[in-house]
Amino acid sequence: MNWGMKNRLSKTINPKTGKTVMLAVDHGYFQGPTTGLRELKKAIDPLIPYADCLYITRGMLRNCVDAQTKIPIFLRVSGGPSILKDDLSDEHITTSMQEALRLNAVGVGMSIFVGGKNESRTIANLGKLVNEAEPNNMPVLAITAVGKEMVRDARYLGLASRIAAEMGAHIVKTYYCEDFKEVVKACPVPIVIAGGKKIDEKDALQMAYDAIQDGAVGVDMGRNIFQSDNPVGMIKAVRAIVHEGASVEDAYKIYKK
C-alpha cells in the first residue's frame, strides 16, 4: 500500500492496538427509520466520541453529522431493495467515488451476497469498485452479507470472506461463528466483525470478546449499541474490549456503571 491508503486506514483501525470499533448506522439504508436510530443525529452524537469510524450513507451523513467532527468516515455505497422485497440481494452500487471523496470519506463498503440470487452482481460489483478504489487510495470494506436460507458456520462465512479478499477488498465484515480462527486463517486480510441482531448486552460484549481472542481486529457493531438501554456504556464497554483487552466481566461492569 502506499502512503494514501495507509493514512487512510488508520484512521479507522488504530495503529496503537491495531483493532478497531465501527459504529455501523446505515440499517435505514434498506430498513428505513430503525428502532433506535429514528432520529439519527440524536442517537449518535453521544456514541460518536468513542467509536474510531462511522459507517453510514451518504445522505445521513449529509444530513445528521456535524461536518466539524473528527471521526472518520466510512461509506455505504451498495443499496437498492428494501425489507419489502424477498430478494435483499439485488443490490447495485448507488455512490460514485467521486461522491465519496466529496465527502472525504476514508473508506467505502458495500455488501456481497455469496450464495444469494444475484451473487454474481454483488461479487463483479465489487471488483468494480476495487477498481474505482484502488487509483484513489480509498480502502474498500466487503461485507459478507447472509442470505435467510444460509448457514452462518466457519465453511460458509470462510467461503464468503475468502471470495470478498480475493476480489481485492481491504477489510472484510463478516459475522461470527464457531471456529471463527478457521475463517480469520483462511482470509489474508483484516476482520471485522458484524454485531447483528439485537442480543442481551453480555452475550454482545462475549462476542465481541471472542472474535478478538479468534484474531479479528475489530467490530462495526450497530444495533447492539443504539438499541441497547444505555447506548453510551455499551459502546464504551465494547472499546475496553477491544482496545484495552478487559474481560467480559469488567466490560459488562462499565456497561452497567
Ligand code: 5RP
The other form holds:
Amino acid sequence: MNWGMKNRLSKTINPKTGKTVMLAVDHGYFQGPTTGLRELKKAIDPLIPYADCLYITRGMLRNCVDAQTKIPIFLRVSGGPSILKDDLSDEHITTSMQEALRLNAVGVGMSIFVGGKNESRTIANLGKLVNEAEPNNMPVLAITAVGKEMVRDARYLGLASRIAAEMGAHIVKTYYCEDFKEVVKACPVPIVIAGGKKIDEKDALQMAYDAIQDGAVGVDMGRNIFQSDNPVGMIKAVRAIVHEGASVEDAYKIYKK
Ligand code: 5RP
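Next up, can you give the form predicted in complex with ligand 5RP of this protein, since the form predicted on its own came first?
Entire complex below, previous chain first.
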C-alpha cells in the first residue's frame, strides 16, 4: 500500500486501536429528510467530536458541514432511485473521483445489491470505482445493501461481502448476523457493520459489542445513534465499546449518563 492510501485509511481506522466509529448520515440520498436528520447540521454538530469519520453525500457536506472541520470525510458516491421506487438496486455512480479529491475525501463508498434486480450493474460499478480510486490512492467502501426480499444471514452477507472484496473494495460495510465470524473469516478486508433500523439502545450496544468480538473493525452507524433519545450518550457508548473494549453494561451506563 503506498503512502496516500495508507494515510487516508489511517484517518478512517484509528491506527492506535485498529478500530473505527464511522458516523453514517447519508440516508437522505434515497430517503430524503430521514427522521433524526431533518436538520442535518443541528443533528450532527454535537456528534462529530466523537466520530472518527463522517459518511455523507457531497450535497450535505457542502451545505451542512463547516469546511474548517477536522473530521475526515467518507463520501457516498452512488445513488439513483428513491424510496418511492420498488427497486432500490437501480443505482449508478453519482459523484466523480475528481469531486471526491476536490472535497478532500478520505474515501468513497457505494452500495452493491447482490441478488437484486440490478446486481450485475452495481457490482460492475464497484469494479469501475476501484479502477478510478486506485491511481488516486482513494479507499473504496462497499456496502452490501439488502433488498426487502433478501435474508440477512451469514450465507447471504458472506456472499455479498466476499464479492465486494473480490472486486477490490478496501473496506466492506455489512450487517451483523448470527455466525458473523464466518462472514469475517471469508472476507480478507476490514468489515464495519451498519446499525440498521433503530432498535432499543441496549440491543444496539450489544450488537456493536458482538460485532467487535467477532472481528469487525468497527461500525458505520446511523439511525441507532441519531434517532436515539440521547444521541451524544449513544455515540460515546458505542465509542467505548469499539475503542476501549467496554462491556455492554458499562457502555449502557455511559449512554444513560
Ligand atoms: C444507507 C447506508 C447507511 O450509511 C448505513 O445503512 C448505516 O446506517 P444505519 O446504521 O442507519 O443502518 O448505507 O443506505
